[in-house]
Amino acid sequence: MSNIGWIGTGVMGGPMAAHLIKEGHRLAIFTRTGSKAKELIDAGARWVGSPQEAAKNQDFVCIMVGYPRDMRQVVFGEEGVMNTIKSGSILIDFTTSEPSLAMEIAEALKKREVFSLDAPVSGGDVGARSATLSIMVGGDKEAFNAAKPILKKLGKTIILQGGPGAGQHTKMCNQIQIAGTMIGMVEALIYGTKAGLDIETMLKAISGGAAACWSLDNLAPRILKGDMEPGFFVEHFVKDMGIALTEAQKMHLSLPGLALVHQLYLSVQALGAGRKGTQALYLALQHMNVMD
């Protein structure tokens, strides 16, 4: 069993973390809420008052956090692992994060000779608690060998994408793709609504055929229920669609549809639900349309 440090224990990465102390993992937890890492305490982590506490001595140095000025904290900060990290050790950051970024990270720590993977994951509070997970990973390849048999706890398709960064860009994809079927599917709900539909039973006949997806299985029942709680955060998905938008630029590409579905999040910000979860988009168009 390996000795990790484990940074961040929200939505995501607790459930995540939970699973490696389950496994019998050694695991040094840090998170800026204390309160948020008192079930695994009680399950066997120990709690540490920084980030390079949580990577001192470790052979795996997990980062689950929220933004990419977070993860620049905790790695390059005042008291950031980059303090304490030791040789021949791996970080992996499952934060989504900007490529950039992550290929900065890769070759500081190169220096200290120690390996880098850039691992956003998707699937949500679902997938976390599940250890369904996808994990596309950007990095060396034998670190990545190296980490399998951690990655194989939390996630069912973990693919080496390519070099630093290229877990990053994948995540990207992924965005972009989320962010196409979340409109559609929250279109579909308020167009068969307000055709009078049984919305239920509409949605059995969609979600086998051609509409099928992630958002149709596990959000649309949310928005039903009037559940608009988090699975993923609407100001994190505005982080990540950002991310795309200005990598997008980067690289000369107009993508109308993710800029499109980019103003309607932050409406939803506007509407006071950032840290709803991403299915509060029906409030948007709720919001647009006369629903009587």
The other form holds:
2 protein chains.
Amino acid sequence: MSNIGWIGTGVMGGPMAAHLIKEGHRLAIFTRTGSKAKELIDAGARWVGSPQEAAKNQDFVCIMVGYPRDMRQVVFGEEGVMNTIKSGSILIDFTTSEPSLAMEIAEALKKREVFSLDAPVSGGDVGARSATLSIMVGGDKEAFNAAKPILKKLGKTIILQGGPGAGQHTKMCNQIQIAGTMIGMVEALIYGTKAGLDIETMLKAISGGAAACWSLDNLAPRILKGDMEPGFFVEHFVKDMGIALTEAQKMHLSLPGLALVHQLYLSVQALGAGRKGTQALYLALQHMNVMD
Amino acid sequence: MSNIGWIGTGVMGGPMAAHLIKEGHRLAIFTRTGSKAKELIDAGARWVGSPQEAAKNQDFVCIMVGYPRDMRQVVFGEEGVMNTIKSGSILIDFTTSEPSLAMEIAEALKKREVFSLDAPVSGGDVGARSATLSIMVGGDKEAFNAAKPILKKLGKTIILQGGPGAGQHTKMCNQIQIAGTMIGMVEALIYGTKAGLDIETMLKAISGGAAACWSLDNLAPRILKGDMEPGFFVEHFVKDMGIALTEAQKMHLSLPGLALVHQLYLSVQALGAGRKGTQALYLALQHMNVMD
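Hand over the structure of the form predicted in complex with a further copy of the same chain; the form predicted on its own is what we had up.
Okay, now the whole complex, with that chain kicking things off.
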């Protein structure tokens, strides 16, 4: 069993940390909102007051926070992990964050003889609870192998994608594909509705062929029921698309589809639905059109 | 067994007609390019010299041509079906065409006591050959029931979507969803390639989760191999998206995602790839970016 510092115990980090505690690992936990750690402390985790405390004398330091700025603060901040993380340990960052930040962290930690893995996940809160996440890893191969027993307790599909940042880049590919399937799905629903089709009957005809996608199967039915509750938050998807667009721009890469979908999701936020699920893209299309 | 007039024996219409001949139906065939009918004539079909000849004294008149203008010509033209189609028969139009044209044809035929079904298909040439098409039908319910034995020999998923035009509208929903999955897929590949990822490894990580779609499974691997050969022609997809945009405009409906993808496919055509498969959208993205 390993000594693990765990930072961030929200809707994703909480259940992930819980799996490791259950497995018998010794966890020191830091989270900004202390109440979020209560269940984990009851389960046997030790509470600490800062990221630097969490990172002290650990074999692994795991981080699952919300935004790149949180990640930067947790690692490089005044009470950051960098102050205490020990030589020979491995940092695993599960946050969906900037590939360039992942490379910067890996570079900085290398000087301390610490390996860093960027390991963003997909599968949402359901995947976190059922330990069926897909984990996209970037970093050193030996460090990946050393971290694998931990990762295997959290996810099902665990693949090393390349060096530092490659995990984040892979996650960006995932989000870019989703941006496309989402805009197609909501525009198909808007068109069908305006044309007076029976949407459920329409979906039966198109969901088994070349139009088939996860969004059509899983999110279109929620829209039909008027259910905009989050599986995945609009505001987090906006963040992810923003990262992808910034990274693309750095690479001198124009992605017009992604840029358009990002703009439409900004409209979803403007409509006050940032804390709704990504299917709320429908609201932006509905708002820009007059639906009977 | 029925007497059937069949008009259009291209890559889709040819194998569809063949299934009905095999079943024992008596087919009178017209096609602009006579050579395309040879196999069918060898199989027992009768060749005729015009759409009006094909429609004469039939129980069903089936049409599978390329564009709405072809459809209009076949039905309303100088030697069109309208001249001869007999009272009590049923016209089935498999062409992906304009919902408003389907309604116009249904209206005109009604006066002749002929029922019309718009019945566009999805599943491509593979689906046509294996009789596994999805057929999206608009029109009268009794006519649909009468045509069902014929349709069942051609497809697997056969659903009445509503009155005249509802089949075409449903097909438009299908194409709108595909426009979205396609732009997401090619932008994900472009991004991943530019970021230096191993694309096959990346695809393994993302294809099982929320990004999953038919395009990612079936067309991304072709792009990786540089295979741009058509399953479905770019120029036909451009036509379909054009119809959807025109119909949307008639309904005062703004579909920014579809409009963008349509524009990008016009660029694919401009690059000379109109007779390539829809995965050639990758070429437009590649062309507007500088890939190493």
